[in-house]
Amino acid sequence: WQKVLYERQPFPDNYVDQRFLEELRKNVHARRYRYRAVVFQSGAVVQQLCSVCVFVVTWWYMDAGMLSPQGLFGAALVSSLLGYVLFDALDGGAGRRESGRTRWADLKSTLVFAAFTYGFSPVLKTLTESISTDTIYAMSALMLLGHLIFFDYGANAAIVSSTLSLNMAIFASVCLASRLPRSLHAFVMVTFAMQIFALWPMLQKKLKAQTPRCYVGVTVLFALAALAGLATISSVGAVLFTSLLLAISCLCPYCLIRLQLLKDNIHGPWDEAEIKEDLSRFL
């Protein structure tokens, strides 16, 4: 017996003989995973879910009038000249020499962007006026979640879409924005949402490359103050809110870890076929 199928042997089709099993292969492309490197990937996750929490949560205090929009756009204006500085600081401009983009370049899309913002924020204000506000409410939500979903954690996957993420959490954004009282209010949330949402992703890309134990810090200290901020509207959250961190960071960590000990995928000679020669010279 031959196992080929251009020759005609006295056996059926579906024959095999004793061999057939020796080739058998188990867990061939399994990964092994550490805990504490999964809790330390695990920390995009909280860190893009505390995002959501301190933008929701700056919202409803710039709704109650317990915050003013000069107060924010002022503190928001320091953390991002410091976030600027310190995101050229840890690679000494290195990528910014690759790319060839100059500091002017960032002033002048900065002030292009604010102008904008600042020029339609009157058009963003009564943009909803015939929309519901438990509608709003409603749309705000799915956008943030969708913005979760999407958002690129490292994944090499085809849900990842981070343009897509972004978006969502702009437009979410524009619609709470809308239900403030004026339309400065209505500037700053949008000009807050895209430095929470866009611009600080990015440091913390940097930090995780760069330094990994500052991003640990920063990491747990942003999920602090996010969780001391939801704590002062609402102490169930708050704890609701702990627990889904916890889950995320450590137990879902350890739930891989033992779900990876009971992974048992076979290989053998019942795989299809895999080209591995280049043939792009027959195309």
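These numbers were taken from a predicted model, which means no experiment stands behind them. Numbering follows the first chain given and starts at 1. Take the two forms, superpose them, and find the largest set of C-alpha atoms that agree within 1.5 Å; that set is the rigid core. What changes on going to the form predicted in complex with the partner chain:
- The two forms, fitted on the rigid core, differ between these two forms by less than 2 Å at the CA of Leu24.
- In a rigid-core overlay of the protein, Gln260 has its C-alpha displaced by under 2 Å between these two forms.
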Second form
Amino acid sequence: WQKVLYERQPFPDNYVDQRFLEELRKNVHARRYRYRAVVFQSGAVVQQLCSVCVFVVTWWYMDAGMLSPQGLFGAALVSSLLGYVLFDALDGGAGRRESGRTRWADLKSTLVFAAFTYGFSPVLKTLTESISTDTIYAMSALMLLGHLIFFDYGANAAIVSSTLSLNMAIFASVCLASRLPRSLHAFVMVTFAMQIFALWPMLQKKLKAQTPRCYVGVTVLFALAALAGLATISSVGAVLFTSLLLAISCLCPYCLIRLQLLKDNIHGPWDEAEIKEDLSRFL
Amino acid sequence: MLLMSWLYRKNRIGHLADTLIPAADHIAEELQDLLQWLMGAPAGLKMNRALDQVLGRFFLYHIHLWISYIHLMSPFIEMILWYVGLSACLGLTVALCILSDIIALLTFHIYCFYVYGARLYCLKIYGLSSLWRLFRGKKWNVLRQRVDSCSYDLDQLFIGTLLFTILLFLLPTTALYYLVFTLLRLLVVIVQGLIHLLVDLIDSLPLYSILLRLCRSYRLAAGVKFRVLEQQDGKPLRLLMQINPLSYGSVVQTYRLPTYSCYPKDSWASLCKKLFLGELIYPWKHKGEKQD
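Given the form predicted on its own above, what does the protein look like in the form predicted in complex with the partner chain?
The next block holds the full complex; its first chain is the one shown before.
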């Protein structure tokens, strides 16, 4: 028996011999994950969740009047300066030299942003006056959820769009900030949102790349701070949040590794051909 | 002529002038009421109070200016109308056209409001569409005439999102003002269009031919008919030929004069698109006007 169909053979057309599916290969490209590495990488998701939580807790305190805008502004300013110095100190100035961005440009963009927000804060404050509170809460929740979905956690997926996630976070912060009593509150809230959603992830990425141990420590501390803040508002929320964080950091990696064993991809000579050589030498 | 004689008898011009000023005042008062209604919460819609007040006060001030202007002109109105009425001896169509122009002058402030509202709305829509593209991280590529992805700087993103939020929440207010003033303007335009249509109709009526058909109908022939006169033996057949006059309908159709007919410039679809985008509309186009 020959494996051709264009010659008349005494066997039926669908006959196969004992060499059938000899060239079948299973799970050639499957990745073997290690538990600790996956838990380490899931720290990025945990970070973002805690950022959102801290932002909402801060807004809640400001709305209830327990946090003064001047206090928040001072604290945010101090931590921003610390983070700024740390950012450059982490890799010894190599990143700044590569990107060619001067300190003067940084200062300029900060000033522009601050002036613009301060000038528009009265408008921002009265923006959602006539819209009902439920709508505002729903819109902000939706926008923050979108921020979490589209965030760039380091995965190379098509859904990732860091621009969209940042814009959604700023939109949510403007919606929430317009509910605060005075325009100074709105200004401080928007500035805080900018710091926690744009500058903090940048610092964290660098920290993760340079010093993994510090990164783990900072993540744990941040999560504890978020939990503590949430616990003072609502204990049910704190319990739910704890379970969510534990599920994401411990349970999901375990599930991933277990389910990898059930993977069943088959490869063989029937796959589409992939050109592996570099064809530019023929050009 | 009839119109003129009727007008000048019994000092009708004086009456007309007397009613014109209160009519203009009445229109202005109606507009003021409308603006007050808009400045409140019209039809339960949610408007931004601050912007509402600003726009409403601006338009109210405009109306106030307009009323002062009308009152300033009121001593001269009667004289102007008397002279203008004289031109009615040039024909009914002239009087109708002058009426159309007077309507345009009286509703000039509606036209102004429409232009203000349309420009504001157009600017807002343009800004919103551009900032929505920024929100998604894309940009309009002018060279390729398509939407491309673009990596923005951090400060561009912030300011863009802030502006987007502001414009988005102020959209219902502006849209409402635009809608109201566009409807008013369309009303005026329709009235003017009707007057022009009437003028057209009168212009193209072949009066001379109709009078001819009435009085000397044998001049317009549609054919001949024969009548047999009494038959006598041995004599040849005698027939009487009579001319069949044209019917009135075919008289009008055949002798219709060519006119400056005006017809709508845009189709319904492009009109709706222009209204949605806030572009200014000039709906009537006259035959013989330059195409742009």
